[in-house]
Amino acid sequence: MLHALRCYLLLVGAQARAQMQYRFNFFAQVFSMIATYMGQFIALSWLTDRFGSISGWKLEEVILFYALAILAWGFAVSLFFHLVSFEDQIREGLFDRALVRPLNPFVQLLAGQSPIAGTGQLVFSIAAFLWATGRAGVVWTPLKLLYLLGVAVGSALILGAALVTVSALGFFTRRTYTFYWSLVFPARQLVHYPLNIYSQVVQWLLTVGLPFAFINYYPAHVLLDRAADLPWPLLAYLTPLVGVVAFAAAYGLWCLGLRSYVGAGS
């Protein structure tokens, strides 16, 4: 474990040292993603000021959402975005390179992107957050901040297992991108807004079927002191436990399909 934990660091370091042989392309790409989320934050609050609420939700409370969301998939996307393009290694043939190396394929597979590829989307959620939480008079105590921890640990590994599985499904499918474009984005773009505006079917499903839900919606009862406000309070305490259930989850799928691995014949 720890041998295949210092090959990973090894690995993401050479690839955040290549990345960062491009400094004007890294740098672009953080102010790219930036104005993207800035758009969307403007949508946000003239959707928010236009109407005065969202389900009786106020507009800090709304982008506090959001916040969570992106806080989340900064971290997914420094670790797990490149499954998404799995299918590509496969129907290529360059997976078949992790096989035929003295380390587990997984971690090889984790370890082909750059840690630091997220780092427009941490920065803006950051900053997005302390705005969010300061306006919405969030009261910080110990405990809170332990919350938050576990939050965004158990939040990443929700997102991550999300595209874990999608790469998983390529083992079967030869397909991952559709996956994604089809299932993940379009429920990860539903977690923006409070999940009560949707039909009980939605809730269930962000839930129980894609439990994204964990990542913001819930937490966000605990850091407003509106836990009591749910129909069942303890759920606003499992994202860490949903994260590490969720993720060994998907991890077994891409075992399994691992084991009925046998290439694309091209």
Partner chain sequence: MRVFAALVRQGMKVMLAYQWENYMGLVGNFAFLLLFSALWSALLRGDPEAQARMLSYVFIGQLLQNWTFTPTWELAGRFRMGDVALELAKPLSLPVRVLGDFLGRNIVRVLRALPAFAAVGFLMGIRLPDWPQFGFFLLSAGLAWVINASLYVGITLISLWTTYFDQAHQILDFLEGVFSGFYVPLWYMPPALAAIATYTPFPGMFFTPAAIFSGGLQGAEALSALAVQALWAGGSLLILYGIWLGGVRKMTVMGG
The other form holds:
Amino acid sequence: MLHALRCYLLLVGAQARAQMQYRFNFFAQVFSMIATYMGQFIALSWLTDRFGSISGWKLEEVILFYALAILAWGFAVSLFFHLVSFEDQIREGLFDRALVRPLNPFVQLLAGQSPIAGTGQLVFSIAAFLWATGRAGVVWTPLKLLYLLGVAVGSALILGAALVTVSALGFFTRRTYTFYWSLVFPARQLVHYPLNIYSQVVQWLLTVGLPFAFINYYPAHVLLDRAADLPWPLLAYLTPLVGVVAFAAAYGLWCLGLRSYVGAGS
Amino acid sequence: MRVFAALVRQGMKVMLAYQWENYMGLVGNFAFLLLFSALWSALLRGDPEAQARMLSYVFIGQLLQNWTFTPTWELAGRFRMGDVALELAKPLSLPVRVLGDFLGRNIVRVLRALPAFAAVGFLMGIRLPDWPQFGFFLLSAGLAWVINASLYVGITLISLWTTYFDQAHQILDFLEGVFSGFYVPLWYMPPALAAIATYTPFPGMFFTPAAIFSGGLQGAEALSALAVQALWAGGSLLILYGIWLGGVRKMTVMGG
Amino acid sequence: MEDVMITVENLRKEFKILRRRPGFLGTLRSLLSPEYEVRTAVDGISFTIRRGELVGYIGPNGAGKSTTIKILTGIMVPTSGRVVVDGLVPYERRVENARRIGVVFGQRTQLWWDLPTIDSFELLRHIYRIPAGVYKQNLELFTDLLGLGEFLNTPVRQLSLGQRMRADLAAALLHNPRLVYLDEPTIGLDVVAKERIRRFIKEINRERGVTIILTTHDMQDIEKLCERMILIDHGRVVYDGPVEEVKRRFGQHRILVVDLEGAPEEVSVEGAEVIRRENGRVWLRFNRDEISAAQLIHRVGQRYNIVDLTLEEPEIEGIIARIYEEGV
Ligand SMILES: Nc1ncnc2c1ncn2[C@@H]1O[C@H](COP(=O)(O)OP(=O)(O)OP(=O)(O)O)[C@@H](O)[C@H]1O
Ligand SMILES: [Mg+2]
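One more: the block was the form predicted alone; return the form predicted in complex with the partner chain.
Expanding to the full complex; the earlier chain stays at the top.
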């Protein structure tokens, strides 16, 4: 366990050094993030200008949903986004290298990217988050900061679990991009809007099935001091737990996938 | 023209070779359909007429996503691998080949998506437009394809000149996202902006066909929107051609 | 048996390939009732390898060499059969097995592409938990034997193929494995580079007693390195034994090359087959069990005027080529 952690850090450090050799375009990344999210921000502001609110949420509050989602995504991208391209590794036989080394291949896969690849995203995410919480009038207390830390870790794990699942499906189907773009990506968009615009079934799905509601919708209630509005206020405090459970489950699926991959032959 | 038809057929064949991956794309379509229909139902509560129109709008919008799908990153990837010189060596110009390929693939995408969309549309109670209006819609969808494909292929060809084509691509994505009506149709934009947007190519990429289908643009309004769209379709082709010629000159004179 | 390193019994590996049906209904049917095509890559292979042996594992493209190696390294589970490597079943105890073996896949590197060569070695030191003393000693030795010094600080992507292969070999041996699999370690190298790698392999095998399984398409590798070779074709063993023996067993054919005066229109000699002609020069293949070289020269001399002649010994290269083409 300790050995695995040590190796993970060493390998990530090596990736960082490797990536440094290429001109790392921090600003291009920030630019791309701004281009991606600004369009949605603008569209959202038009809607709230016109309609006042969305299912009882003011613009500032919906922006907070956005910002929490972007914050979590910033962390997840830094740690896990390379899992989406796992199909390339399988196809080119690169993953086999991990299997002939005495270190858990999952650790080797996770260590395939360094967080500096996502620094632009992360900086943008944090800036957007600070701006949004300012606009939404979030009153910060030490307790809320601690809570935010838990939410950030839990959310990153929830999104990480989704990406690990994508790579696990790669073992069975030899495809990963398609699962990201047609499942995870749309699901991420769904929680950019307040959950209560959806039917009960969808709300349930985003709570129990693909638990992205724990990334922003439930936690935003606490930050806005509205946890009491939830049918079950405890939901707002479950993000870290859900993150750990989801990640463990995804890891389980990944191990099953590995078994099938080794069994079928690559 | 015969050559172009052959290219289209080739694109269709490529698309048919892929199998279940394509149906995965439908899952994404329906997730977005879920999102937008829930959003507009919430926003337009109390106005059933507007609600029905928006449902129809977002429904056809997702089908149009299959029609105007332009995987230009494949092209960019080929350029990155240094195949540009090879592309220049071929007798048929690159834009023509790419457009033919995309058209073939898009036809297959739409045909493939149709049964599922028909079923979902029936369940959602989507109203179909009457015949003349449907004809306008088909025409508009065709023009939307031309604008989309030309602009996106054109933007990708900018990579022949500069390494900043990624950024150019993102700016186009951004403008399209804001002004094409994908998130917010022109009806619900701030009126001043909507008035300006009308004369840009962006509504022609999405809003015009979707609005005609949903009955939001009719009669003279529809005809004038179609006219603007047609002008931009021509304009986009010219832009594409210009970028290509410039790129070729740069490549051959300066050696890339 | 203490001195057995690898036991392979009746090893089989079948690949199931999903047969895809065209069209929407076809896809649906493929999902509901998938139809597979079975391709047998390894079809009942058995052999044992003793500790310290250096064995050539050869066969034509698609014979099943890489598949066998993948099973032996634990990357793949066989369809049936028994495999024991150094007392372990590799695919059941993959990690433990990985600690004891070294692997070089000549087609792709094990090193970190964008980092200086030395960094890869450092990372492997931690992954394999190599004691500092062992690491230092090995690094010095390999640097010396393989001449790594000149490019230790160069990123791997900038190395020439020969340099990269040397670095890969060193990387596979840093942790003192008892067993090393080399899958085409000389692929694409020039003569000098090949020679250097062969010397190193030989040295490691002799001095350290490392067991080595070598696959290659270069018969010189086999002749210069291996005493024993296992020849497979279509997933079956067609020959397993000393390299020299192959020549005796399959190399009964020798070739007599004669230059005949006046370039006769038609040449035929009883007991030999004309396999090539160039003006007056004729290549005659004969079976040495049926006729001796002296007899054949005599027969040719009776009918034609011989200007000059040479006798070609069977080369392993040619023998193997004939086995590939014609079967045993
Ligand atoms: N993952 C796979 N799926 C299906 N068939 C496979 C797979 N891997 C190998 N095969 C098939 O198994 C057979 C043996 O392949 P293998 O790679 O073991 O050959 P080889 O002896 O290493 O050949 P080469 O000399 O070309 O490297 C081939 O027919 C190959 O097509
Ligand atoms: Mg092979």
